[in-house]
Each structure stands twice: as structure tokens, then as C-alpha cells.
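Next up: just one chain, as C-alpha cells, the form predicted on its own.
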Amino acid sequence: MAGYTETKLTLHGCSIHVIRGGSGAPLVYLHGSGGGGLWLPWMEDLAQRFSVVVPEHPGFGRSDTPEWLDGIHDVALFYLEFLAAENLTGVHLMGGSLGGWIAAEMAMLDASRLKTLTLIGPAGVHVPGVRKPDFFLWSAEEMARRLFHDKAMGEEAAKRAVDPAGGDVRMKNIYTVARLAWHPRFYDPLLMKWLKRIKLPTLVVWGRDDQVLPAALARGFAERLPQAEIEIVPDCGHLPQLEKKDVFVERVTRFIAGSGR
């Protein structure tokens, strides 16, 4: 697909890979634990309305792994400084899974450059009685299958997940995920305590059949962000932006348009 550029940006001694496309108000997307560095069809759709910015996290893919990267707060603070370095204001911040967790941490710490927040199947909270699978024990192939409700999409993803050409990047990404989310597993007690600081219009989108982070975890956000809109997408797994692209793009566009900010 055409219509995007790829650049490098260095901040605090860490060079990260950044993809940009479209025009309009800035929309920054933070990718999940599977990695980033790709310009995807749903991004192309949103780029018809927004200036879409997709950085690749420190420690992932074509970005550096800095010595100072120890936990989720390091990434959140890095991206707050990224927004300042890029002079981005009125940002529609969006994150999926691990990226949703990072986005929520950013909004909790400092929302001054943000306009809306969209969280897609985000990690970051713990709900008593809701069991999260230990996907550190899953093979890359099993993880890929479990990302989707649609079996054909899962099988296609599983084939890509075992491509030897991507082995080094996969190992790099897994190592960084462990650094960020090993203990406590994929949640932050500080975030749970202070999510109430987030006063932004917030949309939480979750696939009803998510096998990675169960949709019941949405309650953890609904209880702490009572003004948030919760959208549970039927017949959908962990990646509604891929599996239900048109539904996702329409819902996000409508949410942003109606945010009143």
C-alpha cells in the first residue's frame, strides 16, 4: 500500500522506527506484544481522516533496545517525550493489547497533549476471578491461532508465525515483553489505583471471543473509567482492528467525531 513514509527518530539515546501516513488531526497508534513496524489496511483507512503515526516501541523490531528499558513506565514516559519532541498536540491516542496498556499509563501520567483515548483489548488491569492464560508458555504458532475467532485467519497467522525469516525479531520482541510485563503478569497495580485520573473521552474495544486477554477484563476499565464507552465486538478475537476492520474503523471514527473535544 502506498501513502506512508518510514523514518527513524532518536530520543534519549534510543533510535525508534516510525511509520506515518495520511493528514489531519494526529492519531498515534501503539502496537501490541507481537510487534509493529507494519502499515496495515485499517491504518490506511484511518489515514483518510487522520495523520496516523505508528512508532515501533523501544526493544522491538527495528528500534533500539536501550539500557534504561526496565518496565512499562519507562515506555510510557518515553512516548510522552516522543509527543513533545514531535510537537504533537490534540492527539487521538490508540493502543492495542500491550500498546493499550502503555497508552493508558501515558494518559494516567500526563494527558495534556491528548484529545481522546482508544484502548483495544488492553492489558494493564487485574479483575478478581478472571483468569488470564500464561501465553509465555505458548508457541508462536499457538499464539497466532489464538489471536483470531476466525479459524482461517488464525491458520494463516500461524503459518507466518513460524517463518524462519522473522525468528530473530520474534525473539527480540518476546524478550522485551518479558522485561515489561513479567511481574506482575500484564498488569500494573499503580495503574489500577490511578486510572481515575484519566478524564479523556475513552473508548475500550474488545473482541468477545478474545482468548489472549478475556473480554471480562473490560470490567476493570469500566469500573475505574465510568464515562468510558465499552464496545464488545461479537465473533471477534484479540485483534478487532484486523478481524473486524470495517466495524472497528467505523466505531473509532464515530467515537472521535462525537467526543466533543
The other form holds:
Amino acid sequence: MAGYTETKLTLHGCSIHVIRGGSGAPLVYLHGSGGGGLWLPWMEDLAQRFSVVVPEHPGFGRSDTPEWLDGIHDVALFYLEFLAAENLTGVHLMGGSLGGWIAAEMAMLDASRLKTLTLIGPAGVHVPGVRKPDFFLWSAEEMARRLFHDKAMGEEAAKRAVDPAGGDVRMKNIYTVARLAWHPRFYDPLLMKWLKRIKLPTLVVWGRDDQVLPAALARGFAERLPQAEIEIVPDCGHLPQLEKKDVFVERVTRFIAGSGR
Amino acid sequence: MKFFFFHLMPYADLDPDYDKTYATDWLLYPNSNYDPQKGAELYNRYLDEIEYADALGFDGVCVNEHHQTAYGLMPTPGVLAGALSRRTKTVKIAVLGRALPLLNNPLTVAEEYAILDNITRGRLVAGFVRGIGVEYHASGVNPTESHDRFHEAHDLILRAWTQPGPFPFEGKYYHFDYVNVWPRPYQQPHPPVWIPSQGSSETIRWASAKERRYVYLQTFSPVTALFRYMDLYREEARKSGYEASSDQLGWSITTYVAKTDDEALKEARPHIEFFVNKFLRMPMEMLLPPGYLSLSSMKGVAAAKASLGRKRTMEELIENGQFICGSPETVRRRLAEYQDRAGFNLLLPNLHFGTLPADLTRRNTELFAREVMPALRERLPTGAREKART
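Alternative state: the form predicted together with the partner chain, after the form predicted on its own:
Expanding to the full complex; the earlier chain stays at the top.
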């Protein structure tokens, strides 16, 4: 068993919460809009092969909300500084949803410490004509329900979403999401122009029934990253790593092995 | 007490059954439901109603700002104020908008207000607001930047009015190399500034500060909130080093007067209930987008607004002081009571509301002007609160 440890780290005046587990080549996972701070079963699986590092973003959960947090580039640059401070090289960078957007921004800006890039239902790109639902108009319950293809998983998540114990963190998280993604809504025109700079082996995983960021957005990445492998997971919503854990872990492991880790 | 006739200009032809299909008449309610023939009638009727308030001797009239909704048809209130500026002769004209954070160039407001102030030879009252939460959905402006953009835009406009141009303005959201607004305002150093709010403690603290002393207006909320926020204003003023005058405090209150209480209640009911249950209908996520309020305020407000979707009756609204309705005697008594308890000296009666038809609006306005205003005009809040020194 890999197990995990939780630590705090302060960088540029911002203390963040970091979970680490396993050993091997470094794999950094950036969480999505719903927040992080949890060591999940799929992380445990990957920790058998990798040294998994899971930070909680500035402005989320147990991490600080720094004064300088204005937009997505601030988070991407903060994490590039984080990789340097941790002296991590040959990093397998992975991000889901909002975290996928951050990961793509990092790879666009400076890929020197990165080995591979895995984007799971990532935000960051707009495809003309593909309309994203406006989940700032959804209740927390509705949001939770729409994360999953599987109805039972959705109901389970909806129950957790109204648990008063998590209320303060949920509010803090959604405030930061709005800060980063309100306008332009979940994309960055700069990233759209310069995504093509990324030469890393890239895997894009998308749930076919993603009701939060439609899988049709995968085209926006495929067009700009010809080397990317695109994996559309059937019977799956916005979170393949939760909803189709084994498929996801197998696919990611194969991708990383195939890119000469 | 001073009296400002306040009109919201709703699209009164709103289909009463729209809520069977739509959750709200804001933002997502299709504008194909706006009939320009009916709308043209309404605009002209409403402007007549406001102009009539001038003839009846109100101290002022107010226009309002909301976007993409049947609730109110004044997305650019300056146009309506412009129409009123030449037709009215004595009233002050208070523009109880401009939602500054929504603008990319707040100098357009400095210009617009200055023009109105010149045309009216100093009858303009300059309102500054953040806009309610739904405006951030409609405009795309980031609600988490709302407070900061508001303060910066305000500083820019006030400096544009008071500091000789051209000068540069260096802000985070607004940066101009040349601030040199023509015309300059007619009133010197600048028109009076009023800050309407539903009750944000940040806004109250800011408006009451010694260097600003802006008039604070409490809009549609129960009297318990009115009392609390007006106390907060006075308390903040005291902390800032001065005693606030009752002329710095105003209350916007929907009001209906008829010959008798019974008649008033009977006539007003369908229209006030249409107003709260149809026009004001809006889901929480629309009203309070993330970041619109500070995290601490949000926690309080979210609990308080939980009743938002519930149907409300006229009796409830009267009971909690969101509606004053009755004979002239009843209305006078209520207003005097609330004035004493809250300590305001500005009253902004909404004498049109919801679907109230033209004839009842006219009679309501006349009765208010003739039977309510005269008795209260010289009235000040009793107790320790003194009259304005300005």
C-alpha cells in the first residue's frame, strides 16, 4: 500500500495544502472546479507506479486565497514556480476540468519540467458553436447530479453537495472558480492561439456524456495538438477518473508507458 | 421629509402565466415576449406619470436601471432622464442606476450625468450602484471584481468632475492617459451622490465615510432590515468621526393610498402581488453570483434570501413593512412611525408598482401629493437626530 501524507507549503505568500503518496516518477494532478484536498482511489492506484503529488489550488479548500489571484495565468505560473521549488523534473502533469485548463496553460508557458500531459475533460478552449451549459446558474445539487452519467452516482453526489459541513469550502471554491473562469467563460484566447506550442506527448480523456464540458470540445484540443491521443470514454460523465476508474487508470498507465517514461 | 416619486417602469403586459414555462422574467425570459406596440404605450404613459409628479409638487423623481428583464424597462436610465429633463421644470431628477462595474469606460457616465446636470441647471442627483447580481450574468462582467471596479469607477468619475483635466488615471481596471471630460457638471463641485443598496455592509461603510457622506437609500426590504442598516450607517459615520444627518438617509417604499383602508387594500392587492410574485421572481444563483458579496456577507444573505421563491401575500408585505397601503391617515401614520424608528428624511415612494393601471396610478399619486406629503413635509425624525448641516 502506498499511503499518503498531507503537508503545507508556502510560496509567493500563499500557503497551499499538498497531498503526496507513492513512489516513482513524479505525477502531479491538478483538481477541477469542485475542489481537491482528497486522496481518492484512482490516486492510490497510480501511486503504485508514480510519486503522486496533489496540491489544492490557491483560493480553494485549505489553501490561501492570495491577493495576486486574478486569473488563470496566475495559477499556472504559481504551479510552474511550485515545480521549480520542489525541484521536480520529468513530471507527468495531469489535470481535470479547471485543473486540465491550468495544466495546459503551464505546458504552453514552459514545458521544460514536463514529460507528458494528461487532460481530463479540460476547460480552456472554446469551440465556435459548442455551447457550454451555464453552471453558475445551477444549484450545488444540480451541479453534482450532472457530473455523472450514472444516475446513482449523481444522486449520491447530490446528497453530499448539500451537506452543511462542506458549505464554507464549497462557497470559497466557487468564488475562486468565478474569479478564474467567469469571463471569458472557461477559456483563454491566448491558450487557443498558442496551445500548438505544446510538443509533449498528450492524452485527452473525455466522458462521452459529459454534461458540464461537452465532449465536442475535444475537437478544440485535437485541432491544435496533432500529436494528442484522444480517448472518449463511453457511458461516462465529467469525471472519468471517478466514474470509470479502472478504464481511466489503465489508459493513463498505457499512455505514459508508451511515451517512454 | 423630502419626497421623490420613484418609477420602475415594468413591462406591465407580462403574461401572468409566464412562470408556468419560465423560472424567471429576468435574463432567460425571451424578448420575443416584448411587444413594441404595447411597450411604446407604456413608455409614454410612464413618462407622463413621472411628469405629473413634477406638477403635483414632489421634490424629485427617480429612474432606475436593470437589464434584460420585464421587471423594468430602463436599461439606459440616462435616456429617460434626458426625456424628463426638458419636460419637468422643478423636480430633481435622480438616476438610481448607473451600475458602474458593468462599464468598460465609466467616463461615459461622467459625461452623461454632466450633460443632464447642465440641461436641468443643477437638478440632477447622481446615483451610483453595483447593479444586482443578475446584471453580472447579463453583462459578462466578473462578479468577483464588482466591489473593486465600483470603487475605481467611482473615484475616476469624481476626479473627472472635480480635478482640472487633462490628467491621467491609473487604476487596475480603468487606466486612462487623458481624463478631460466636457461638459463639467453644473452643480459645483459635483451633483449630489446617492447610493441605493439592498443592504450591503461594505457599501454602507463606504458611503457613510467622512470624506464621502453620500446619501444612502435602502431599497425593497423589510423594515427590520431598514432599521438595522440605517443604524449601521449612523454608527459607521460616528466611527468615521461625525454625526450623520437624517438627510443622508432615504427609503424607497412601495405605497398605495385610497379614500379608505378597505378600498386601498382591495385595489392594490392584484398589482402588488403581481409585482412580488411575478416581476421579482428569480432563482438564488441568478441574484447572487459567486463573488458579488464578500464571503462573510454571502453566508448571512444566503440564509436570509432562502424565502425568495416563495409566494408572498399583500398582508405579509404590509406586516413586514415592504408595502404601505391604506387611507391617507393610515399612510401618514405609518410613514411617521417608520421615520422615527429609522431616522430617514428622504422618502422615495413607488406609487406605481406591478400592473397598477394608469387611472389608479394617477389617483394614488394625487392622493399622496395632496393628503400625505403636506402633513409630513416639515416633519423630522423625533429623538436625538438633528437636521442636516449641509
